[in-house]
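Just one chain is shown here, as structure tokens, and it is the form predicted on its own.
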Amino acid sequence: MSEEVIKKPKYVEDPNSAKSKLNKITSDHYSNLWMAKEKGEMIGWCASNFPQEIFETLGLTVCYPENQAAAIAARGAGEKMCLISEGDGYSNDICAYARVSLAYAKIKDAPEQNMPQPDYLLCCNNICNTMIKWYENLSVELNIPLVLIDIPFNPDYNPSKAEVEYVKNQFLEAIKQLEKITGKTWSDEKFKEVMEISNRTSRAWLKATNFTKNTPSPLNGFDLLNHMAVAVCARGKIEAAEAFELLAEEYEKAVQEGTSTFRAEEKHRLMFEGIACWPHLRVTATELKSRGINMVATIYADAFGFIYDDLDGLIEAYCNVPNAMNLEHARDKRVAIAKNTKAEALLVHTNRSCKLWSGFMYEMSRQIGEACEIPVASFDGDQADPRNFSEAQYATRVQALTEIMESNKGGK
């Protein structure tokens, strides 16, 4: 008698789940770009923290080199793209997102994540000043216009009225520039509608991320890093607001039912600092999961939730992103997140690409550790270049944190 082969049923994701809807928004984002390009519409390449309310109101079609670079790196082609840029003379000390993007602008093809070439560029340096040179070089090499909004680093705790006014004037000038470049016309009524949707999306996103405060958390914290792409590329679209509202409903239901997308016993809770190490995302997530550690806190996800009441509030929100605020303000925001989520340790990604973020994290992480009375460890890595990460070093640092967290729990 022959043995029958019993096959496990193939997992089919619920098309009505928040995850499916969010994945569809991301997929549609890229397919819509290609359809727009085929119709002859102008395509913009946009920095992730450029005020999306401007191009949403004007009805422009844009895509995000940072999202593309993260996707390319996560799918294994980060080193290949970086080497192309380095072959053209760009130093490997430059941000890997920039190197991937400059390579893509040259070769115009990356099966890991293709997107149309740009007709204009939208840059904002509230992330870092590397953005300016990156986009300036794209502008020169592709011979296309660049619209820049300068948001300076804020040495004070909150943006001053003078800074808000300075940035607001550029916001209004950017609208005029884009009207001239694209032939589109601004509508104040449409702007109010976009602001309303953007706030709705942001509130739902921040509500969803806040569910990690529950013990155990109803979600694997690394889910936030995947869903965050929608908060970047579709914040002003109604389908994003609805999908995040559904995500928050699902997490609330999971809390009530005691279920979680973290597929292990949650023994420890950890705050992860910095941009994800996309080339080694599976390794970094699995090492934590194998030890029962859930990532419940990260400022990186919350950075794309913008809440405001009017134009001045909008400008102030974009002046208050994590990389544009001073150390004291940045520390206090992280301390609040760590305490709210009851994080037991802080794991810092010392990201070679992000000099600004990693540079002040040495002192900031020390202060966070003291304020929250939690251990701190760091590991070397990169957001897109796989060559700057050591799996052995990462495992050693996580092991050390685990032993301290276990000791602290034993002591208590």
Second form
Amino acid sequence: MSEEVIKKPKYVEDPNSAKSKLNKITSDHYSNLWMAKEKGEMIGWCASNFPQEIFETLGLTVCYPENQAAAIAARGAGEKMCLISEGDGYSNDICAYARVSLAYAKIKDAPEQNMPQPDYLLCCNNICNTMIKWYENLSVELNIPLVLIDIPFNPDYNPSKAEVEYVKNQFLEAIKQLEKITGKTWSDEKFKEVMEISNRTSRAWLKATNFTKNTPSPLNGFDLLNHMAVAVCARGKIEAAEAFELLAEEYEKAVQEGTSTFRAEEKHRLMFEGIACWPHLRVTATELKSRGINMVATIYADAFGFIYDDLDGLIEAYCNVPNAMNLEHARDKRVAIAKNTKAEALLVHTNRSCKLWSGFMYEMSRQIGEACEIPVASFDGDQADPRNFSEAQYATRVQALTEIMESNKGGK
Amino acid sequence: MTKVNELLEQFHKVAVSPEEQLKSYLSQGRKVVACVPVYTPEELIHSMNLVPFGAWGAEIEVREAKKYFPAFICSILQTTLEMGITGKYDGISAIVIPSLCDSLKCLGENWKYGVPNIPFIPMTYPQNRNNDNGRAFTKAGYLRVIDDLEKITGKKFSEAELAKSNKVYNLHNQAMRRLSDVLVEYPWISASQRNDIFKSAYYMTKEEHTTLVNQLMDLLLEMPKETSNMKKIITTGIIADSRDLLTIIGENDMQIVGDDIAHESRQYRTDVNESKDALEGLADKFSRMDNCSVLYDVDKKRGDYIAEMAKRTGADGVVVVMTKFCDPEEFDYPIMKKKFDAAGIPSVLIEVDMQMNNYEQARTALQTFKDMLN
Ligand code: SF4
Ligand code: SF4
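Instead of the form predicted on its own shown above, give the structure for the form predicted in complex with the partner chain, please.
The complete assembly is shown below, putting the previous chain first.
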């Protein structure tokens, strides 16, 4: 070889790609927050599944402690923040998102992901009752008002009329409460517009995520975990709808051209259950990729796809989020996803933080495995506290699944 | 005195052997319905001539339930499911499970598959409860429970019978509230005996229990009141029925002068307004319940409530009995602790679990706490 150094061309992201548009929406989300705060606008902290149609219509600026906690954990500060809350008397047993968030409310600075302090709180417990406890404490510690829309866990397959009525009345009441807190006014016209955009975003998101059904899949399923942030925090914004539509187009093209963002040969297709282990994202993804396993199915894809026609439909959609459903409904949804994407195995994250998500998952995953005739394995982890994950255990479980997938193929 | 001791023995017997009570009800041909914490509409069950039977777990080993629950679910629910799977509840007609915390939501779902022979009846309560919308939803939840009970047991519901049951439960509530205060004057009744009285209420009909509690109070009030050098404490938490823990409290010369335990006094704070229609009245009762970790409270008044109770009863300190893995209580603790500190009330946290065989840590913590109070 000569002295010449062969330089790899520097990777430049195409600013017109869906990925960079989606990333921009996320970064704009945070910079807009700071601008709003500087202008003296009131800021809300909001639960990820609070009906965003309310504050989009009112034109309020909100941010999401769950997203922030995930970002902080992914950037390595989960344990540091958890320890601060534990020092204040919080048990290490409670949801790590809550521990990170309560710590942030106290120290008000996390270089990994800062966001402005809130003037009011928007809570919805359709994902868990933990949310209520967490927001109650924020409200007391920060001495700011809290609006709760209570959407109970539904023990039946579909929400009852009584439930829809109960939630709808709270939805209307929340609007009044927020008008009073923020001084903004409600417009039915704007509400209609927001509903349209939200549906458009949700449809595009579902369309894009559905491309994992192709073999090979045009995307690495872990991409969805990143894009999800936009589905959470910008569903009612036109840019989000456009970016997801573009994403769907790109995937369509990739299918035609036989390309994929999964940078390995796709030997196996896997369904991943649960929230990502943010502190160990790289390890969990690499362990799969190195074996040629692509994650093609996750309930997340559906979790933020809210499709509805009118207010009743909207309410029903919020009553029907994954963590508010009974086992049978939750199981059927997953079975449909696993079948649609031809997943060959189910890998379950037993998430130490999330009692609701993990509390009946053993039985549900047994049933999914049987219905889809696929092997199931679980590993212990946590979405934000790095202490509850063992790389060795994860590798062993993935290895076990790989062997079964391989032998299943060999036998065919 | 012998009569008092006889009564205390009677409470004790029931408290330590619920299975005998269950057998006896079943052998009398009564239909029994298991009631899972934290709040179950017992009045409805009682009004349909069914026997409500408390299901708050037990100090047993967990094996089968591990197939359903991961390890980080509280032992009340682990052991309740274990009892169901292993046949300890056989003969029971149905189980009512309210979903006031995340783990309780999971118990219902697991129950359907782990214990298919005992039907699961869900009770869904509202959190935004103290308004017409909340009350209507509570009522809808009760109607659903009634409907399921009718289908499963063949019994019929009537408003008139419910009105009677509401009265029975109100009388029991009043007796239990009074009991807690009366016992303050009789420090020789131990923490374990106090717990026997509360615990036995879950395995007897309320009429029977009220009669015995009233008899006990009448007898006690005839006796001279006593003063003692014991340290007076308030207990707070979900459940505090571990014999070992109660013994340690006694050994450390502590007297429970009031409690905010879900399994004890939290059940008895709120009465049905009997001037309302029976079912409306029951829904209204729930709407007014408060100061509990599983009931939404934006003002988080519970710490103040306990501080106030400590003042009223002259308590020297608060013992927080924390059920391991109980996240609603774990969230309340730091806020309550601040309130106790601000009010100058000493407090100590003891973590308990129904599988605990070693109480040394609890013992040391309580000894240190006692020294601090001195
Ligand atoms: S991880 Fe689970 S407990 Fe924590 S906020 Fe999310 S749904 Fe709730
Ligand atoms: S409230 Fe606490 S102790 Fe009761 S069932 Fe829920 S987690 Fe368990």
